[in-house]
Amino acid sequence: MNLARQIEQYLPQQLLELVKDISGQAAERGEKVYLVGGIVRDLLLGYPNFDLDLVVEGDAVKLAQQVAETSQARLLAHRRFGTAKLRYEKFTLDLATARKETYARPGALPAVTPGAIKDDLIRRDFSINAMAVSLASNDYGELVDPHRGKSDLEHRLIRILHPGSFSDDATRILRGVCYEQRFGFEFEAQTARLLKRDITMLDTISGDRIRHELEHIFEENRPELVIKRLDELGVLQRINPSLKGDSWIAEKFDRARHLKKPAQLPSLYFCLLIYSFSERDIERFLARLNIPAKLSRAMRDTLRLKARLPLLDKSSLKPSEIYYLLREYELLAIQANAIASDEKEGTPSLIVHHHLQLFLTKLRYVRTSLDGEELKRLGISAGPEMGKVLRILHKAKLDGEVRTRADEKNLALSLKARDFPTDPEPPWE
């Protein structure tokens, strides 16, 4: 089957000219270039995808270096792995040397040696990702499909390439469920049986690799569908027995998409995912997945704040009291609790939700007009005295007791002659 016409219509003109130029330079070197993987799958499905993967029957790194020298591309090469990345103003291209893979043991990273395009395709996870399209002039557009990927696309099936696929690399279980939910496909019967058989092989996968797969899932348009399916299959429980993919998670993930910028969503999803955890659960989870320090703090803070939400369940709280209670927590933790506390009735109360939202939308942005230099000019000494004045000014600004720069100046001047309280912050501890 030839896909030349589809390629010409599918790719933006600038990107099309670029891959043709790369293929031409490869031909001069006696090498051949293919479009592979997700781009071929999405081309056949009609899904937009301009993250291009190119496989070179030859030396991908040397080819990429040559291309970079004659273009405006920035090059990032990994000679050890035979891969390179070319960054253009509007596009990024990944080039890899066609290779064979062997696994020393289940879950291990593969040993790699150069190979041909069919060697490269058989190492892939599923038939729908094991297709290539030639970019060479003599057979431009020809589909290479040794594992019936096009047929499986037409029948809406997810199929592994060999019986040991999941045991070789159990992260394919997570990716397979992701594709199943993204495209509305089903697992082919034998693939479904082998998936269930090999769920225990997730124990052979490092925490970093499992975390990366979850991060990719959280980049999906509706990751809650994937999480729900992983729960049904028993995959979540294998990662951590306390993980759930129920209707609560689905509702809160949906709310998160409407309340947070997409760049922060994966971290916010993580905080919501562990909302029902105990202290012991969270520490096991953080250790198992080797969660980075900043996200670990946000996830721990999510549970710490959850335990202290009753302190916010008072309609009489002043804005400054709300601020000083919440300011110590990571912003993601406050956002997660705001989403989790958005209940129409019951616990947590709407008062709690209102106070969390007030902090997120207003209080955290409140700043005094006067700074340290201006306080010096008013005769207030630098040091503890100035720090107390600034805190009192900020508290008054939060509570609406001062509104203008003049109000702040008058309050600061009045404080010069007073004895300061030991600490103007509320005694929460």
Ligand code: CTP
Second form
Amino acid sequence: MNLARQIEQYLPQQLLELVKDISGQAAERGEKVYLVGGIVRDLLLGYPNFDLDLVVEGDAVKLAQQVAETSQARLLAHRRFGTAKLRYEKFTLDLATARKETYARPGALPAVTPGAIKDDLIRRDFSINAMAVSLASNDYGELVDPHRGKSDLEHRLIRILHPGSFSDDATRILRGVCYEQRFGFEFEAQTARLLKRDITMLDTISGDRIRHELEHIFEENRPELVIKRLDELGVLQRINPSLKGDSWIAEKFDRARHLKKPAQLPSLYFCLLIYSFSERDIERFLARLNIPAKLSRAMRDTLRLKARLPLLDKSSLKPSEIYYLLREYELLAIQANAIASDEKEGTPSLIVHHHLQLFLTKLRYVRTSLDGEELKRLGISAGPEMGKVLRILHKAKLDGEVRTRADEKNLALSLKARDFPTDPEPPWE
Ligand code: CTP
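The structure above corresponds to the form predicted on its own; please give the structure of the form predicted together with the named molecule next.
Complete assembly follows, chain above in first position.
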């Protein structure tokens, strides 16, 4: 089978020229370049994908160095792994030396030696990801498909390449479910059996790798489908017994997508995922996945704030009271609680939701019109006095007691007249 027509049709002209140039330079070095993995699968499915992985039968790092010298590309090479990244203005290309892999023990990173394209394909996760397309001029577009990936695509099947695949690398369990839901495919019967058998092998996977796969899942258009399926299969519970993929999660993830930019969504999904956790659950989860400090703070804050939501359940609260209550929490935690508290009835109440929304859409942006310089001109001295005046102005602005610059000026002047240097803290703090 030849995919030259699909390559020419789907890849942007500029990208195509880059790839052909790389292949031409490889040929001069006596090497051969292939498109490989997800891009081949997506070419066959007709899905847009400009994330190109190239495999070189030869030395990918040397080839990439040579290409970088003769083009505008920026090079990022990992000699130890035989991989290189070429960054162009609009595209990034990943090059890897074709390699053979052996696993010393389940879950470990594999030992790697240079190999041919077929060695490189057999070490991969699923048959639909284990295809390559030659870019050499003598057989340009020729499909290399030793594991019947194309037939599995046609039958909408996800199949591992050998029975030890999931135990070699149990992240493939998460990856497989992700493909199943993304494409609406099914696991081939033997693969489904082995997946269930090897769920316990997730215990051999490091926290960073599990977290990385969850982040990958959170980049899907509808990650809740993947999470639900992982729940049904018992995979989520293996990562943490309190994780759930129920209809509550599905609804909240959907709402999150309407509110947040894609780049920030994964962190928000993490905060929603642990919404029903106890303090003990969350600490276990953060440790198991080695969650970085900033996200850990947001996830802990999500639960801390959830516990304090009853304080927001009073319609008589002033805007400044809402502001001072919420400002100590990470923004993500407030957003997660706003999404989680969006209930039509029951608790948390609509008032709580309304107050959280008010903070997110309005209160957190409120600033005084007057700044320190202007206050100095009004005769207020820098230091603790100015700090207090600024806080009083800010509070008055939050509560709508001052609206214009002139209001602020009048208030500032009246405060100046008042003698309050010994006043310890304003009464609202
Ligand atoms: N791969 C693998 N086992 C893994 C991770 C990756 O065999 N645990 C292989 C697969 O062949 C995959 C390729 O490495 O196609 C690249 O991995 P990745 O970038 O994660 O996948 P893509 O196919 O590029 O992206 P996606 O499938 O999500 O579209």
